[in-house]
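In structure tokens, one chain follows: the form predicted on its own.
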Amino acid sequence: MRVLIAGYPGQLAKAIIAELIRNNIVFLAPPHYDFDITNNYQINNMISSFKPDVIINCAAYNSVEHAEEDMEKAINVNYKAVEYLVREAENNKIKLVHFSTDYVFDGSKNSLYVETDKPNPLNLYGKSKLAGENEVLSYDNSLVFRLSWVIGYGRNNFLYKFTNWITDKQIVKVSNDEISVPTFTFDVAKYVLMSLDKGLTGLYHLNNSGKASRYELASKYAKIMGFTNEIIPVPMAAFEVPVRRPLFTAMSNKKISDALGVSIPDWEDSLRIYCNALKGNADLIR
């Protein structure tokens, strides 16, 4: 199997390259201005020279606030680039897979989200994501994982930024109603990888197991690293958030679960890995 990578240097691709080479597959993972999705000669180009059967699109544009203010980029890099890849990978006969996220649900729901749950995305974020994904769905040869608070090693993830914050300030505020599931990209690779292996297509919630708010997650992070500042909780409603964003979007992992003949770490056993990791090498977030 050769798999191409789009969207290397990012947390989720440096997991799922780590992967790869744990199981000795050969892989291209070529840098952003290389490989930009948005480059439909760039797309040809890596798929005539390398002849990939498997195409992993880790490209996104990721920034909730900002996708309503940079409209345009952001229905190119979820939406219609992937509209693009779709089409290269039919043409090539190429196994494509992609990457969602859990801000396709509207958070009205009470019980955790299965994949036969109807979208309702509240901002334009999660609108693109959705257009992507059910873009590539289209496509028989394909594999679609909704993710939900993805964090690996690197800075475009909560942790990081909370790590930030309590750097800076003795007292931290921390939503406490906004919940849904800590994702840890070195579980996301492992089961993409088996997913593969195992011939899978359609579309599976791929998350770790259980749920949280952010201020658990927050606390028992602060908890495990040795910080030591007060973390309050208080409502979403506290912060000045200039975009929609659904309180509850935690999803079920029963489907991919079945299917892999697996049961996925919960995430407070995923959070003492990465955590642990962190203290072994700071330079794991740069």
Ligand SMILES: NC(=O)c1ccc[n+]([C@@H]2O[C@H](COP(=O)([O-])OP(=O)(O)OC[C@H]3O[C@@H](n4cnc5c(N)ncnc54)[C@H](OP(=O)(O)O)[C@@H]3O)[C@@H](O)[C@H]2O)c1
Given for the second form:
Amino acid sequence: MRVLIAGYPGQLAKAIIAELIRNNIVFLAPPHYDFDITNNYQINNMISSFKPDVIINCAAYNSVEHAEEDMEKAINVNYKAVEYLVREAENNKIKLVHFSTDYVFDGSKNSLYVETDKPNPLNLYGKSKLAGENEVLSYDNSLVFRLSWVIGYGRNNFLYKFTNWITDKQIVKVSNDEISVPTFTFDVAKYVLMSLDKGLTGLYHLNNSGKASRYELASKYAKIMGFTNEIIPVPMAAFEVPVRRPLFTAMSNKKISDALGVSIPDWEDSLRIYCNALKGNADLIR
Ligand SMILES: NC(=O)c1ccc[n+]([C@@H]2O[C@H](COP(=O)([O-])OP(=O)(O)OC[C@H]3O[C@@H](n4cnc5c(N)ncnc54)[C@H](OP(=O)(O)O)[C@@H]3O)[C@@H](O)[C@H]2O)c1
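Switch over from the form predicted on its own to the form predicted in complex with the ligand, please.
First the chain shown before, then all remaining chains and molecules of the complex.
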């Protein structure tokens, strides 16, 4: 199997590469400037020169706040580029793996979201990601994984931002009514590869087990890392947020767990693994 990855060096792409290396799988992961998914010429070039059996698209426009202003770019990366990738994957009989988000939901449910629940995104980021996943799902030989609160060895995640906030503040406020599932990239990578191995297709929610508020996640992380800052729980409404965000978007991972015959680790167990790795090598997060 030959795997072409878009979205390197994003945090998920890095974890998938580590898993491909562990499994001795041939891959190519060009950086953003060499493989821009909004550049049709670069897509065609990568496909014809590398001849992948699988494309894993980790590239995305991920800034929920900026997407409202930067609408055209968010739509180009999360939807229009994906539309072209789907067409080329179909023409060349390549399997396409793509990632979406819990932000396709509006947060009005009070139990875990399942794949058959109707999406209703509240913001432009969620709308652009939903349009992208629908494109991918129109192609039979594809896999779409909806992820939530992705945390890996990189900067585009809540724990990296939280670590920055507390370096110059002894007291920090964190929302306790924003609830989802912290999801670690090393777990996602492992189950993505298992899904390819099993020949799965279709839509799956892929997150760690359990659920948490941002406050619980920050508190557990601070405790394990030995940070002594005071963390105060507040409602999200206490912050001036420029964009509508859903409050409850925790998803069930039952469909993928059943399909793979696995029990996906609880987020707290993976948080411990993550923190231990960081304690051993702080450069991992830089
Ligand atoms: N992060 C989360 O909390 C979260 C939550 C739910 C779902 N997801 C989904 O999970 C997937 C992986 O995200 P992640 O957390 O790994 O994000 P990430 O760390 O921000 O990585 C995204 C990567 O995509 C690259 N990229 C942006 N536009 C591109 C383009 N036009 N062509 C090629 N590469 C481009 C970025 O490069 P630059 O830095 O150079 O722009 C970055 O390296 C995405 O589909 C995302 O929507 C993420």
